[in-house]
Each structure stands twice: as structure tokens, then as C-alpha cells.
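Encoded as C-alpha cells, the following chain is the form predicted alone, with no partner shown.
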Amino acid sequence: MTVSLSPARGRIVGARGATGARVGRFVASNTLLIALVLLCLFFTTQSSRFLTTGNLTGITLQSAILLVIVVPMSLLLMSGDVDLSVGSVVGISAVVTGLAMTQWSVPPPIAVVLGVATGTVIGAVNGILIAFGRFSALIVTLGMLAGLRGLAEVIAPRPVYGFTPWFSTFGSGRSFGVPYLVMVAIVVVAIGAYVLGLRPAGKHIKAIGTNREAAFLSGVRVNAMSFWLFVGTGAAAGLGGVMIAARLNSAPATSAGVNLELDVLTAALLGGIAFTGGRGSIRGPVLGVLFLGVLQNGLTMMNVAPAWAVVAKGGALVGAAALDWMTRRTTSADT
């Protein structure tokens, strides 16, 4: 027996199929945003204080330092490299900033410059070894992770504190209701989006991550680009060290920036950055940082033990792998 569809019914079925495909692509490309909204709704049902202005401002303030570092790290990951030393760079930069103000009698603005410069120099060393020396990025930055933490504890075995009011205001002050640290994070996000949006630079970063040799043969200055991405990541980590010292009004070498590299990678991978390079955006990691900030804040408001918060972050990292799988499947299906 033969079954035939009328042309009109065929068009309706085809339209429904196309609509379903569009919805599927939208969900796949906005999974993290949908998850963030659902997470906010869940915590709203658990606490009436969650959606208050003070709490939401606290989430953005808590996320500002992570956001400053995740933006250049995302660009670095897109190029196929990674920097595991950012947590320790934050720690030693915070220590240098604190010592400059309290023991070296350096004016606070110059101390801030020294803190950022510390991270910049470390990023340059990483870049020289990895981009030009062709050392393994994992091994070099893992060595820096351990060595810089030890060095920070050697030069400041006890927490550095007693900063000037100007520096403390930078860490806790606001303008028009927006914390200064959040303003710094917004500027860094804007710079990252601008760099990635530049037609030559953004394409070159992704081209290096997709195929380094092909990018080189196409005229891309591969080594120079990789070097400057490491410098930018180090400078951002140095700025993060300054920010964490200002926020805490202290620079503890043993805890400032500890395990921060895990949070940075989790946020970037949640945001759709491919660990193997070649794919990603700035919007995704920003949403990843906000997701982690909301998760941490909500669990704290629910009086969940800190150990379970770590478990939740680990689950988020596994979820990032699932998101990457979904994105790759959707992309391959479209092509």
C-alpha cells in the first residue's frame, strides 16, 4: 500500500522540522545561559535575600577578580595554549603590592603598577619559554605554579597588611553604586571582546589554535602572537593580585589565589572554550564566571558545607565537558 503526503501537509511537516532544528540549535548554543537563569530561579525559591540588590552586587564583586583573569585565559586557550600558573601569579603579585606599600615606602599607585608588572614579567618569561623555546606549556606553567607560590611564602611568610586608605577604598569603594573592582572587570571584558572582534587578531588567535602550522604558512606571526597572549594573561593575573589584596585589605601568600586556576579553567570551559583551541567567544566565559559566582553564593546562603561547594565546582567542570560535546555535535550536524 502506498501512502502519499499532500504538498501542503509536506510543507507543514517540513516547517515543523525546521522549527525544531532551530530550537535545538538555540538551546545547544545557549545552554549555559538557560542553566544560569534556572539556577537563579532555584536559589530565589530557597532564600528571599538572593535577588536583593546587595546580594547581586556581592556576586558581581565576588566574580570580578575571576573575570579579569578568565578573559585573557580564554584567548590563550583559543590559541591552543594554557597557563596553569595564574593562581600563584595572583599570590606573588598581591604580596609584591602589599610589601611595596608597607615596607618599601612606595606610593600606592606605584605599588599597583609594581603588582601588575610582576605578573607581566612572569607572563613574558612563560611566553619566551613556550612560544619561542617551544617548551611544553603544561610543564612550564605547572612549574611556575609551584615555584611562585613557594617564592611568595619565602618573601612574605606572614600576611602583609596595614595598607593605605586609598588602596582600601579601591577594594571596597563604589561609584554610582558600582564597585570599583567590577568597573575594572568590565573594562577588561571590553578589551577582550575588542581584541577577539578585530578581524586580523581574532581570526589569527583561532587559526593558531586550529592548526598552528597552517596559520604560520598563511603568514600569521604565530610565535609573537602566542608570546603576547602569555604576557596578557600574566598581566591580568598581576592585576588580579592587586585586586585581591585591595579587597581583603591583606596579602596572604599562602592563600591568595590558591586553586584559582581551577576556577578560571572551569569558567572558560563552561563558556564553550575548546581546551584544544580554535573555538570560543568572550560571552561564554563571562556567563561561566557568573554561573560559578551564583552557584557559590547560593550554596553559601543555603548554609551548604564548603566541601560540597568544591564538589559542585567539580560537577560544573564535568558539565563543561558535556557542553563541549553538545556544541561539537550541533556544529557537525549543521555542516
Given for the second form:
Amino acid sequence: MTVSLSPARGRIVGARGATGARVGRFVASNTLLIALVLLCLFFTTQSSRFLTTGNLTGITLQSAILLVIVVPMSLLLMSGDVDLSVGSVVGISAVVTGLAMTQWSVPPPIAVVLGVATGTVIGAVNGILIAFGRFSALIVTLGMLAGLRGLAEVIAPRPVYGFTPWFSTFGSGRSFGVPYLVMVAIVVVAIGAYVLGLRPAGKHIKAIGTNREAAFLSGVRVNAMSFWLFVGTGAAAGLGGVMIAARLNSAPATSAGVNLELDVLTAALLGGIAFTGGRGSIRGPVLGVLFLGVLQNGLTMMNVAPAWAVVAKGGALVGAAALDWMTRRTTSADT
Amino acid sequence: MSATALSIEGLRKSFGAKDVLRGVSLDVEIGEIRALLGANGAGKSTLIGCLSGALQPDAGSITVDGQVHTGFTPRTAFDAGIAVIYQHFSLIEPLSVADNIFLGDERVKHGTLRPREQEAVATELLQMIGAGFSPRTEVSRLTVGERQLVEIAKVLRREPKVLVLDEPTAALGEREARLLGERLLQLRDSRDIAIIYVTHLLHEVFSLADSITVLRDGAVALEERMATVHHEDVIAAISPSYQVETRRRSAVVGDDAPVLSLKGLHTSFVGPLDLDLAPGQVTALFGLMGSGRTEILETLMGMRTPSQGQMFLRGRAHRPGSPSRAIADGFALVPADRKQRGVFAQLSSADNVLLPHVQRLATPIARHRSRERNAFARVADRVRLQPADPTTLCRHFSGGNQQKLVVGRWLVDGGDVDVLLLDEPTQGIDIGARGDLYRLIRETVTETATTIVFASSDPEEVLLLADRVLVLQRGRIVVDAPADSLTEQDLLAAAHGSSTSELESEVA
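Same protein, different state: after the form predicted alone, show the form predicted together with the partner chain.
Following is the full complex, with the preceding chain placed first.
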């Protein structure tokens, strides 16, 4: 079934007054936000270094790449498809960007464009096969996940590094206290929210995810929409690859973006995106990414072994599913 | 006002070797409500598919408002002025009413949605058809009748020349159905529009339509003005009387204690049902699509929970709750959708038949191959499976032989099926296999005193196979009689919801 924390479903029943009901509704529709705040409070009590501007900026910087990819991925999930290849697309795009600057002597801005273009082309291939060729999204993107990782290692057997200062500044610099990478993420999130909320495409995506046939019969260009969603996800993963190369100041083919697809999907699930399509928001997955970022950061700060951080991530997901199940039981009791 | 809105000329469509439309021609005028009738499989859905752009005709032309077309995509059909409202709702539940009304054709300025503008137009459309909810309401919160109105508002926005409604009242209650009819009459008189109204219900035809077209076997069987047509003509055109061969009845409707009793049974859609079923008897549930046939079988099988009332199996309360419990109690169901719910296409014929029995036939340690082989051989012989081979994959069998596998599943020795339920047992099956299945059902009932209940929309089949016939209409039993005392016309008239006298008063 679907895991969803953000959308309010019906009324909360109970003998509470109007205020109580309103509080109940607020809790039901903002569970993830409340969980995030509680998590921050907990870590603040555990470590004096947690609630500092430096640390919070660090969390957003850590989350920037995930944010860039989770936005189009969420739209794709809402349309009923999935792209498992993003981790490897990040890897190969990082490698292409790095090689372009170090081996092919391409000016850094062009290298950035090449990195994003790599992801875009892969997204287009996914899109053609899945939207027009009617291949299964799982099979195509799982194949891409394995194949592209291998390909990245073939074209760059050893880590690519030694980039120009312009490029590493993009990865580590900031303006008015905001890291450049975070600015990129903010722009992508804004675009995602605009598309979902204010463009016809936002309605079309939910329509396709709910009932593809009905959307088609309403005149929605369903295949074209699926295609462009894969292109967008690929492009975002390409951009993510560029960002990771800039932040690490190197492009390791064997590790850049490994397991990233799992984090992206976890954040989307936490954020109330229905994997069966149709429902979801941009706000939810963004909070999901921040939740994962805070969890990781806080546990590191408490000197918890990294393996336990992974366990916590999984636990958060299962807990969210259980919580959602309970809320839905309470809220549907009156219908 | 008698300008032609839609003119269909020699429309043909076949699927593989099957000719579904064999040269259909049809003219509908502006300001006219045309009823379109036909038995299941007569070609109505295909015709509508060609109009909506879901299907491409093989030959022929469709002229709308003077423009000649040879086929449509959904988009070009809209653009040409044809709007189709489907039997199955095509609304997107998570979106608002206004979003649904504008889906695929949103109001935008510089690429950005204009929700206010959309809501204003939606409000106007909803008012026009008398809908009392806000365009901001999420569709998932609306009732079925309200959703129907959203569907109509959605297509009216495009100011269509031709409005096609595919069984619009199938899911509506009586009151909602009548309201819909009034709104359609109002619409016909207030706009330049032609309405094609597809239905099974004769009383709707006589109270709403100006003219009628009946399709049979992919061709027009009747086309008349309503003023000059009688209901007998319509029924005869839908299904001409066949020579029903004399049949041998099993024992007279017995005084035996009933195997199965239903007392005041209700489900979401069906009821109240009060019924006693005797052993060794074949009972037919005859009715149109949506009359509740399948619901009754699924309730007996534990797939649906009755909302009221009780079922008794040999005097003891029967509350299965799940198919596995029902099977343990001696029930079995052969579902209508053979491909999706009946067969395991990728498994062998033997596995298909023996699936529920493997455990019983096995030793405590492993499957018992020779017992399985023997059990399968006996079933294959009994159902006349062709080829009678245990290893052939199910998908390589013909439709008829696949159905024999599904029925045979419940005829394995020691399987102890007391009540066998069959839903449309011969749908899409060739004549030969159909005969085999009929013979099999009759043999089973005489030899083992099994209680058999089958649902069917084929009157010929009902009269051929059943001892007792129940005709359903909108979830209620309207006829309960021995098959010998009924004719096909009786069945059709009862299922279409009009006794002769009622009809005459409506026509007059």
C-alpha cells in the first residue's frame, strides 16, 4: 500500500471540541513536519553543536543533491512510474564532467553543461523505451543502474580530480551565507512546486498516475508526459552528478551516487508520495530529504556508528508506514 | 432544426478474424435523442470506441457537422465535436471538480494555470445541470450520481455537437436516473446538440428517446422513430426468437430440504433477496450487466460481505468471509473473467485443474504424482478436454477448453463441491465447447445432486440449461419461475424493466 504522511484524509473523530479537532487535523496533515521539529529538538538536547548556523547550513548542503533529484522523481512517481537509475546517472555525469575538465580541456561551464546533458540523454533513452516502447520502467532503469555504473568505471578507471578553482568554488562557496549548491536546490524545488501546482502538467501527472486510460481519453498526451518526466529526472540526476563532483572536488566512478536512488525513494515515501501514483506534493519529499539529513547529521554528532544511522533510516520508513496506517484507520472510522 | 449532426456511413471494424462492425450506417439529427440498443457483443461498444477515438475503424466514414472523417484519436474526436461519457467513470479522484472538468484542456496564461477562471466556468456549468456542489470539491468525496454530473459538465464545456452516453444510469439509483433523464431532455431543448443514449433499459428508451437504433451482430437491425415502434419490435430486433430445442428436465422442482437459503440478504447493491435453492437443480440468474448477478455469486463465495440478512447452508448459518472458507464449506466459483480470474495461463493443464487438490492428494512428505495423473485423466475425460494432455500449457488451449479446465477444477473426485457457481460460463466460447459445457453441467447435476447456480446474459442459454430461472433487475428478483414456463421474450422484457402493460401506458 501507499505510505503517506502529508495529505489529510477526512476528519479525525473523537469527542474533542472544535479546537481539539483542528489540532488533530493539523497533526494528521503535518506529521512529517512535527517529526522533523521533534528530531531537531532531540538532537539539540544531545549536542551543543547541533543547533548552530554552521551545522544547519551543513545539513542543507548535504541534502542539496538529494533535493535536486527527489523533485522530478516525485513527479515521476506521482505519474505511476519510477526511475531506479539515478544513482548511476549521477556517477557517470560526475565522471563526464570531471573528464571534460581534466582530460578534454573543456572550459568548466561547458563541462557543467556536458554533465547535465549526459543525464538528459540517458533520461531521454529511458523515456523513449518506457513511454513509447512500452518497456517496463523497473527493467529499463534497473538495467541502466547496473550498466551505467560499469560504464562510468570503464571510462574513468581511477578517480578524476584536480579541477579548476572556479568549479570547486561552485561546490564549496557561498553567497550571503547560502551555499551555491543549496541555491541550485532551491531553484529546482521552486520549479517543481511551480510545475505541480500551477502548470497544467501538474494536473496531467496526477491524472496519469490515477488512471492512465481516463487521462488519455481526456486528451492528455500521456506518453509525451511520461517521456518528459524521465528526461527531467535524468537531467536532474545529471545536475546532481555535476554537484557531487564540485563538492568532492573529484569524480570517483566507483562511489559517486552509489545507493542514492534508495535515499531518494525513501525521502519520497516519507514525504507522502503514493508509489501507486496519483497523490503527493513537493513539500512532502523536501521535508523527507531534510528529515533524512537531520537524522544522519545528528546521529553522527552523537558518535553513533554509521551502521546504526542506516538502521535508523530504515526504521523511520517502517515507522512512517505504520503511523500512516494508524491515522488512516482513525480517520476513516467516520465514513 | 432538422440538420444532421452526425452521419455514419458503412462503418466496419474487425478484431482479428472477428467482424464486430459490418457496415453500420446511422444518421442523427440536431435536437434528437437517439437510443442505441443491442445485446452484449452486438457491436455497441466498438461503435462508441470508433466515435470516441479509442478505436480506428477499418472502413467507412463519420461526418460530424458537415466535416467528413475516416477515424479519430481522442483529441480529434473532441475537436470534431463528439463527446463520449463512458460507463466506467473516467474522473481523476485526487483532483478537484474544476480540475477534472478542464483536464487536458486547461485555461492558461503564459503557461500558468488560471484556477479562478476555471472555477468560474465550472460553477456555471454545474448550475446549468443543477449540481449543488462546489467546483473545488475533490472528486473522491462525491457520490456516484454527483460524479455523473461532473462527467456531463466536463463534456458540455467543449460545446459538443454530439453527446454519447454509454449506459449512464447503470450505476445510478432510480431517483438519480430520473433526474438525469430530465436534465438530458432539458439539454436537448436548450442547445444545438444530438444525443446518443446507449442503454439496456427499455423504459428509459420509451420515456427519453426520439428514435431508436438496434444493433445485432455488427449491423443495424432496426431503425425507427419512437412514435412508430412497439416494444415487441425492439425486443425481436435485439434477439430474434430462436427455435429452442426440446430439452430433458431433471427431476421436478423438489420438495427436498433446501441446500442453501437466503433470508433478506442485502449487499451494497443487491437486495433484499429471499431464496431457497434445492439440491440437484440448475438455477439461472438472468439479468443485464449491472443487475447484480455477479454480486450475488460473489457474496455466496465470501468475496463480499452482506450488509444485511443471512445465508444458511443446510440450515446452518453460512458466513464465509473469504473464498477459502467458502471452498471448505463446499462452494466453488467459475468466474466470468476467465483470463484474469479463472486460469493460470502459464501453468500446465494438470496444474490448472489440480491446484486446489494437490495438498489433499499428496503424501505427508511430497506430491503424489500418480494420484494426480489419475485424477487429471478422469477430469479430462469427463470434460472432454482437447487435447487431453496434462503437460500442455493452459494458454495453448482454446477458450472453450480453458473454460473446461476451470470447471473441471471443481469436478475432481473427492473435491466435494456441493454448490457450484458459474458466472457467464460460456462467454466467448465456440459452439462446440459450449455444447460440451452444457452437457457437463447437466450431467453433473443429475449424477451428483450438486446445486448449480449460473449467471448469464444469454436468454437462449438460460432456457436451455436451467431448471429454474431468476430474472434480476437492479439487484432485485423480478421473476422466479420454472424455465419451461418462460420464453426468451419474457426474459428480455423482465430484465429490461418493463412489463407489457407498463410499456403501453408509457407509449400512450
